[in-house]
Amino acid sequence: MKHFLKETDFARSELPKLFALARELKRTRGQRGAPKPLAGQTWAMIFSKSSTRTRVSFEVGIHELGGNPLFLNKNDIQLGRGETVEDTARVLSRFVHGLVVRTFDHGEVERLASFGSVPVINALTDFLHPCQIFTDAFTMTERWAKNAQTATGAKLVESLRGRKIAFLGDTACNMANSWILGANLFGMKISLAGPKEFAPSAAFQAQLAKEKFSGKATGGDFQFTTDPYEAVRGADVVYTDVWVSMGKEEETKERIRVMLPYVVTGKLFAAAKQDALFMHCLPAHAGEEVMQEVLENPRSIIFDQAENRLHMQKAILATLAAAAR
């Protein structure tokens, strides 16, 4: 059975086609007689966690698939008053043809695929967010890509080789630690930049040794800073995220208190290259992480990948859905 827990459930080889579908459903948004691969399907979105972006556009984007989407949030199932993940998965699989789950713990995406007989895809966990930055190259390679609309899925993908992406602010996040994943399984280069108490954390650095990477030993190329400006210098992409993630807001002074240097501001944006994009998975909040003007800069793509989402979800529910067949 196929899931989509980690970038790294996709090989290399398989992205061109992934990229290349997220384009054709993109482009054929609305027309009659688009393909319904998940007709006759239910696919059951487990929600912890608040949501826009994710809850709206993967039940959007099952329904335009053909299927049916039924939101559970957890507190209205038995999953929140005690019974186990494991006889979860196994009750679900037997009414549903996929599991969406966005939760707190990692694990419990894992335990459900392990004990479940449908795919699931995580729609964020405390430690990666692989839809999003799946969308996130996706919507990168509409801006680098000869010919984007026209190209092969190959040459989509070949735009990202070599490109660098800069991270600001909290590098042991759950998007940090998915751009990590990313950039190597897209052969891009990704430098950090953050205070040394929210470096890649050691759990971190142990997924990253269990995964195939070309690379340092530990499997994963990357580099970490304390110096905002060496971390964007030749940055194809100035990339932040909030720095109080769900679940963090006790930490909320301190956490402001400690990355105040890194916030991107107009002053270090310009320091990236001429043509630097600035990207954010939303929310944002400005002020803190990022200076209005910068998210209102022309280079600014935030809602290209807003809307992206739906696209390349899309993609990845209609190639699990395949394969499960």
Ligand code: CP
Second form
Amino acid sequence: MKHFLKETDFARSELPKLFALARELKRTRGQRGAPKPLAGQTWAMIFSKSSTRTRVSFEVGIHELGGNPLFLNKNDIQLGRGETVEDTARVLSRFVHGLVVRTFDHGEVERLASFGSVPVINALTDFLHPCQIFTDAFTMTERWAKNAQTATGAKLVESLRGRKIAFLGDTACNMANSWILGANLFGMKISLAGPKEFAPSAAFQAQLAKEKFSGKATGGDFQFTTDPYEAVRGADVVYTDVWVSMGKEEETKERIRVMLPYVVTGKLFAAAKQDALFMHCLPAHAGEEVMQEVLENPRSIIFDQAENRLHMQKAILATLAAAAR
Ligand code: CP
Ligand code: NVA
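In place of the form predicted alone, the structure of the form predicted together with the ligand is requested.
Time for the whole complex; same chain goes first.
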């Protein structure tokens, strides 16, 4: 059973086909005769956290692929009253064809995958947000690949190789972890800048050392610095995320205090490459982790990222559904 719990659940060799499929689904959206690989299927979406982009793009995407999305707030099902994850996985597998799960503990998506018998997609945990990273990488290829509309999938993916991403702010959050995994998978360089108490965690680094990026365990490379200007030097992308991730609200005051030097200002963005892109998974807090002028900069591609969630996730859904047949 193929799942998508972390970036490395796709091998490098599988990426060209996936990216080309996302581009095809984007190009043909709404056309008559569009493929319906989820026809007759129901996919449950179990969400324990808020969501705008992920929820809507998955609901619309499953519907457009011919399937039926079944949204389940964790508190509306017995999982919220103490039924185990293991039993939930085994019961839901008797009814539905796949699970899309947003939760806190990453172990929960792993247990749903191992106890259930349908594909599971990680729609964000405290640890990782792989749907966002694959979407972001696809969005970069639209800008970087020569003839991006007609190039082969291999050329799309190749356009990522050697590019540098600078990730600023909370460098221990799910987005930072996921971008480290993604950068290594895509052959990109990644430099992270944040307060030293928010450096990538030891637990994450231990996980990273076990990851396979090209068929063999190679660990993963990244640079961490407390100097935001050092991180953005030579960067092709300046990326940030909220400073207070879902579930961390009690730490708001302290997080804002220590992360202040990492605001993406116009000046900091200008210190990256001249043609650097600004990216953010959204939601953004203008005036906190990034200034409005950067969000509105012509090289900010935040809404392309948001739109592409739909197309990339449809490609992921179709790939997992085909593998489950
Ligand atoms: N970027 C992202 O996952 O947004 P939502 O929290 O709105 O789903
Ligand atoms: N790090 C953020 C990402 C939101 C899409 C969070 O977990 O809240």
